[in-house]
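As a starting point, one isolated chain is supplied in structure tokens, in the form predicted alone.
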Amino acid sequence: MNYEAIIVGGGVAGASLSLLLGQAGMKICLLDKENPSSIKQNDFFKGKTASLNLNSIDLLKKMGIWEKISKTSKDFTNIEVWDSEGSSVVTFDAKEISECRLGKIAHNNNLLKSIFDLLGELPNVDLLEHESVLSLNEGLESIEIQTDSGLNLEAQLIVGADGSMSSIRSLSSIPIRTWSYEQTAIVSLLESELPINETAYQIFTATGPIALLPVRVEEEDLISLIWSADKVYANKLFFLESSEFLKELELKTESKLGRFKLREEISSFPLHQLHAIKYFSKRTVLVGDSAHTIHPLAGQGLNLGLADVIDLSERILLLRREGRDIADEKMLKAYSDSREKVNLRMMAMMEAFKRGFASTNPWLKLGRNIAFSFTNETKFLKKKFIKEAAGIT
């Protein structure tokens, strides 16, 4: 069978991409190992969320399924920030770049429910799920892979979008670095005392950062936790009753919204963080996870690979207008290379982040409580970072 483009991985950036290139007339196989289009309805509000900022909103009203992503997610328009060895808050509101929101807490399900719906509406679509690449083989004019079942797939241009364990990166001979960070992260849906509202908070600890973020569950208002420990820590806290773990968690959030209650059980994730020397080669190219992991401390991993999404899809469609070859290596270079200085840029702020807060040096404990103050009081260092959150450049 053949296809202008094969795209490998049917998350939210693979879906996404297969989306908007099947919506330009391209005819498109999404290919994924599993079934993520087979997601029930009582799954929709399960799992992880995704932190979208304007940028992100931008592309899903672009991709058709925004007024109804907009209805079952929440907005936050404040954010505040605190570190728990004693600097005061900063709170970074959307009212100080003239927007009404800095973003939407939304559902990784209900984003990929809303997707596929819209996807099976495209008959130049192919979706084979339950099917690996096995190998790549690639010619001066296409690139053929083989899946597990037998099935011979031919393109012009392969897409990596499956993840930081991505087959297609390795099958393609790309180079990562990749490092632990050394914690996990544990993550619930949380009740609160006190409400929320719309605000996300992010309160940095000795032993790593907790985020509280709105989320709306069948038209209620609670909470994602989001609550990234060293490993030792976090493995204690993982095995302590319900009422302890909840104890520990207000201790640590300083009562901020009182006392909480579980709505779902608490899970976990290890975290790396992983990045392509480059995120192409010859007629393969990779997005999202595949090319690049981040800590969730800012919530910026999925905004990051839909900016991917984005950047690709226009020059694909560009060189498709012009009835040029979409693999072309010189389009590549320049999505590589523009996407990665801004995905280098992101990465280096959180492990910048990361370290300077896990340590009790009391010199950088003292530059922490400084450096808050200086942006709190400081407008046009708030607005940088108020930007730099919302996705606006």
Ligand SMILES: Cc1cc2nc3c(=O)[nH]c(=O)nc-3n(C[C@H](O)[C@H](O)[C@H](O)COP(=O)(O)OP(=O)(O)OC[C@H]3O[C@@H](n4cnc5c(N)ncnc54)[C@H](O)[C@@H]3O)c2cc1C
Contents of the next structure:
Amino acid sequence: MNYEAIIVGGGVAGASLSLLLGQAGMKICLLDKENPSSIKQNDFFKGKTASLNLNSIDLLKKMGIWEKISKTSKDFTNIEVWDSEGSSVVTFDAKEISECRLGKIAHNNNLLKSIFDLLGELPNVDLLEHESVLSLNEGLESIEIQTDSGLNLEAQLIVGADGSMSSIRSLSSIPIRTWSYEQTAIVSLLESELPINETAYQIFTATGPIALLPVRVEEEDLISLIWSADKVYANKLFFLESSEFLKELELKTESKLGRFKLREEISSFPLHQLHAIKYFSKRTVLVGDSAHTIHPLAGQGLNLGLADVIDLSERILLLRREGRDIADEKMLKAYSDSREKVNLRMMAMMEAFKRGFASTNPWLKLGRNIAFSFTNETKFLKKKFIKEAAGIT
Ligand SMILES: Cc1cc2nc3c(=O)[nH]c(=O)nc-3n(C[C@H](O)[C@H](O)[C@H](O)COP(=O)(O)OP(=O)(O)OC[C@H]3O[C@@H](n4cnc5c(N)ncnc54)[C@H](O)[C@@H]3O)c2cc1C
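Any chance you could show the form predicted together with the named molecule after that form predicted alone?
Time for the whole complex; same chain goes first.
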């Protein structure tokens, strides 16, 4: 047997799982169709950001990358949510759950760089880049893969961490439920006239939610913009002159942070929701976006993926310590059942938010305002929301 596990997909979820299993001494192969290990210094602070909850932060500590990440990421201690169609605002403060922060905003590229640096030090982890899996052959005690460059590799377990369009999920014939949000996320980095401090803003508009998150870029405090907008409107925004784009943003955010300046070219990501009917099949198992892809409106996608990684790695390592098959069906089913429950709950919540706020029905608008005021004034409900956002269960 070449490997104990082959992990397909070196995004944050797959790379984290490889690191945890590799640090425990397992013989691992991490395979990616791109070359995620070669992120350049200039790209550290580009592209997607992630609001890491306290659970994800604990994982980064366990992997040994927290010290590095904490220096280059930014605390958020408050979340302020408002509805541009109404006057209500809800604020969530870390103090209300006796914590010093609700989480940290980090750059995905920076996370990846730190993880790959440590992976490079592990002789028991092989990294294969610019490789894709063409086929899977299930055996009784192992599984074999063929790659597009003609490699044949064998392992006890294959992990699909290859994102939303997962090839491992398709090759394992794991069915999914999926639907498009008919929205695109416009992402960029901004400078603002007024300081954002440690507050994450979420503004619900009729054409989609806008998130303004505090980020640190080389000692400078900036803002990560994630503007999820209906497709046609997003397309219009994408092709606006920068000054027009910023004017539109200032209008939608009610100039809460004054005037903005663009610090990075805008990029866009199509948004859809996807959920695998189950997270395993024989000797393959899914983690992260390959199992569940959700709307970025509450910044929970990666947090859910990292929670999968924690759960699965603990179960694999327990079986390994007991000298048992790490692709044991009962274990994979228990993992799938436990993670599905949590992920589906979050997806249902995101869907309700997305639909509720997209509606222009006056009764729904009134309901939203009442719900906002009620939430803001009801201590136990607020605490529940804050704990959910911070990843405390
Ligand atoms: C605009 C936006 C903002 C977001 N903000 C947040 C946030 O604030 N907080 C949060 O928690 N989440 C956020 N998310 C979600 C988060 O980015 C994703 O959940 C997360 O990146 C998924 O990680 P992953 O490792 O599972 O998959 P991916 O990041 O998609 O990685 C998949 C990897 O697999 C590789 N791959 C793909 N196909 C193949 C193949 N066939 N063979 C081999 N390799 C393959 C890819 O090259 C890639 O390296 C956001 C998402 C978007 C779109």
